[in-house]
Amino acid sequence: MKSFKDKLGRIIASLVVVFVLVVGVVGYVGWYNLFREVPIPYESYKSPEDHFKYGSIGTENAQGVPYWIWLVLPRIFPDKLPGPGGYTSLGITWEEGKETPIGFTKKTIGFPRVGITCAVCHTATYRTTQKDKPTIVAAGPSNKFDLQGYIRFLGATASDPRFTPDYILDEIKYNYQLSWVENLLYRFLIIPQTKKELLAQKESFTWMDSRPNWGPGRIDPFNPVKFNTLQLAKDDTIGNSDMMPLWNQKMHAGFALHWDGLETSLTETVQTGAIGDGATKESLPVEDLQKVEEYITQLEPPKYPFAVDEKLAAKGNQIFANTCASCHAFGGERTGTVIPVDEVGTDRHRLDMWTQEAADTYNKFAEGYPWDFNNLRKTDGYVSVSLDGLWLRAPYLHNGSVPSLQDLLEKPENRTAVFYRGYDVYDPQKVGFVSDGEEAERVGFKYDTTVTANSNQGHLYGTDLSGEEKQALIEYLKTL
């Protein structure tokens, strides 16, 4: 009897060991294929610029799309895109030899995931002619990327009945052979969960449908933060605004940041930018973002690439000193400060979008973390920005409502009322991107200044100059 009990005990002990091993193996396999995070060392990037373009800012954990699914979506759903060319039809720029486009990072968290980076909105391109290869300028304001179109594309694919394991796995086979374990995980977990999360993201952005479209090169940067991150009540405000350059921050020390000066700390601005792009409090890579801050602090603004009439520019320098320098020159009395909207006279929708409640809530967002937000605020106007690299910052004003410097020096009633933005061929005469004509209309977004929040009114400074003075001033502005 004792021998039987001993044997039974040994059998039970063996079964327990086997059970624990099985559970351990299954748990390990699950962790390895679904949650294992593989850091991307900073040293793996060829340059600080490459890190800026492709380095993770922590968006893959919560907002990342499985890489292999992301890669095949344009092939399965070309009808959901604005035209041929896959993701490039959304104004996304892809460098030769790179696995992802500029502004998209690939990181393994269980499986390869794609997240967005600062560079997706802050990389400019320009061409001299339609046939030229685009020149890429890191940290410049994107003129052609349609972020709203990208968000809507992902939501539209998930809403389509073709978003199924069979369709997607068949397409993945053309690029990558999944192992049998990966195949099971994609079929029964990853693809269904991706569909669910994309549909949830689509729902979280339905508020966009009741507002004017952003169009390429523009974004409503803080309503998503208010509604989705801070969980504040939805209102009817419109924050549509032009994307800003990030270069030369060493010269911007002490300046108010963002169009309305809602921040005064560059470190917080970089970190809130990552949060706004989809990073979480837990995934925010503070050290990597410090590298981004260092890069944009030291990065010089791009030089104007076309010929400049030096004599005319010298005359324009004097006009600038008398007319513009107090608000826009480094060292100017008001440069980098907030000018009341009643004085500058530009469209106030972007200003009204950001509220005191939002600032207070965001300042409490990271309490208890080693990093924190303390400098968000509500202002009463727009920042008088410095003009370094001005030539590549068209269209102008905070909402991108004026296509060229030539237009900006006209009185509002004489400025172009309807133009097309998103075309990156440059016009050195007007100093802006080509915004009319057959090709601009074909690839561009129709910008109508009579649409709510699209007004091109205000900023009357310099509009009373003579034609010759304006010409000289524009020639000088090219050199900044």
Contents of the next structure:
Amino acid sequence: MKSFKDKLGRIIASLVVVFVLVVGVVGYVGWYNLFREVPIPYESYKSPEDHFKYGSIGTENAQGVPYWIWLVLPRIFPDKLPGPGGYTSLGITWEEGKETPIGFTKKTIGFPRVGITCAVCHTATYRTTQKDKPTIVAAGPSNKFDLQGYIRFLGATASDPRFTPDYILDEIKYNYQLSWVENLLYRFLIIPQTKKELLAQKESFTWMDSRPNWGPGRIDPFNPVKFNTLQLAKDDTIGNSDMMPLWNQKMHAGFALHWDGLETSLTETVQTGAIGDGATKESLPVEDLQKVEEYITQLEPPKYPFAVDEKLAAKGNQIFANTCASCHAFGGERTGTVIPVDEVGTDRHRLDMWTQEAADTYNKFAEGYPWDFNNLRKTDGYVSVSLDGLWLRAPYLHNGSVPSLQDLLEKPENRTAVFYRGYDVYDPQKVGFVSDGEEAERVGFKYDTTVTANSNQGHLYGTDLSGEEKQALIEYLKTL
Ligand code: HEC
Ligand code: HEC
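Moving on from the form predicted alone, please list the structure of the form predicted in complex with ligand HEC.
Up next: the whole complex, starting with the chain shown before.
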């Protein structure tokens, strides 16, 4: 009897050991394939620019799309993109030999995931002629990237009946051999979960559908923060605003940040940039973002790539000193400050989108963390931004409503009322991107200044100058 009891005891003990081992192994395999975070050290990027373009800003944990799924979606659903060329049809730039386009990371958290970075919006391209390859200018404002199109594409794929493990695994097979374990995880966990999350993301952006489209190079950056990050009640504001360049921050010390000056701290602007793009309080990589801040602080603005008439520009410099410098020159008494909207007279929708409540809530958002936000605020106007690298900031004004410098110096009633944006061939006559003609219309987004929040009114400075004076001023503006 005793020996039988002993035996039973030993069997139970072994079963417990085996059970613990199995749970441990399954747990480990699960953790390894789903949650193990593989850091990518700053030193592994070949330059600060490379880190800016491809380094993680912490968006993969909560919002990362599994790399292999992300890669095959355009191949399964080309019908849901605006044209051929996969993701590049959304104005995304893919450098030769890279695994992801500019502004997209590949980071392993259990499995490789794709996240977005600052560079997806803050990298410009231009071409001097239609046949040229685009010149890439890191930290410039993107004139092409259609974030709204990207969000809608992902949502549309998830709603399609073809978004199934069979379809997706079949397509992945042509690109990569998943292991047996990976295959199981993709089939039963990763693909169904991705579908669920993309549908939830689609749902969280339905408010966009009742407002004017953003078009390329433009987003409504703070309504998602209000509605999703801060969980404030939905309102009917329109915050569409043009991308801004990030270079030369060393010269911008003390300037208000964002079009309406809703921030005064560069460090917080960089961190809120990452939060706004999907980083969480837990995933925010404070040290890496410090590197991004150092990079944009030191980076010089790009030089105008065409010839400049120096004599004419010198004349223009005088006109600038008399009519523009007080608000736009480094050292000008109002440069980098908020100019009341009633004074500058431009479209007020972007300003009215941001509220005191939103500023207060964001200032409390990260309380208790080693980093924190304290400098968000509500203002009553738009910042008299510095004009360094101005030539590449087109189209102009906070809502991107004026295609060229030539247009900006016209009275609003004479500015171009309808144009196409998103085409990156440069027009050195008007000083801005080519915004009409067959090609611009083919690849571009029709920008209609009569649509709500697209108004091109206001900023009348310089519109009374003579034709010759305007020409000289524009020549000078090319040199900034
Ligand atoms: C999805 C597009 C997008 C991404 C990604 C993005 N930004 Fe921006 N950023 C914008 C837009 C649009 C503005 C202007 C917004 C406004 O004020 O209405 C802006 C404004 C800024 C400004 C203010 C510039 C000035 O002169 O006032 C800074 C600084 C900035 N972003 C830094 C960053 C950094 C750093 C990251 C990455 C951590 C980042 N942004 C990610 C779109 C983006
Ligand atoms: C009283 C201050 C003030 C004066 C004077 C002034 N501006 Fe501005 N400027 C602003 C403000 C404010 C904005 C932003 C308005 C907006 O985007 O709604 C702006 C925006 C601009 C922009 C758009 C920048 C971009 O990135 O899109 C250009 C270009 C510009 N100004 C050129 C000039 C020129 C040239 C002159 C002189 C003829 C001039 N400004 C005079 C206040 C001023």
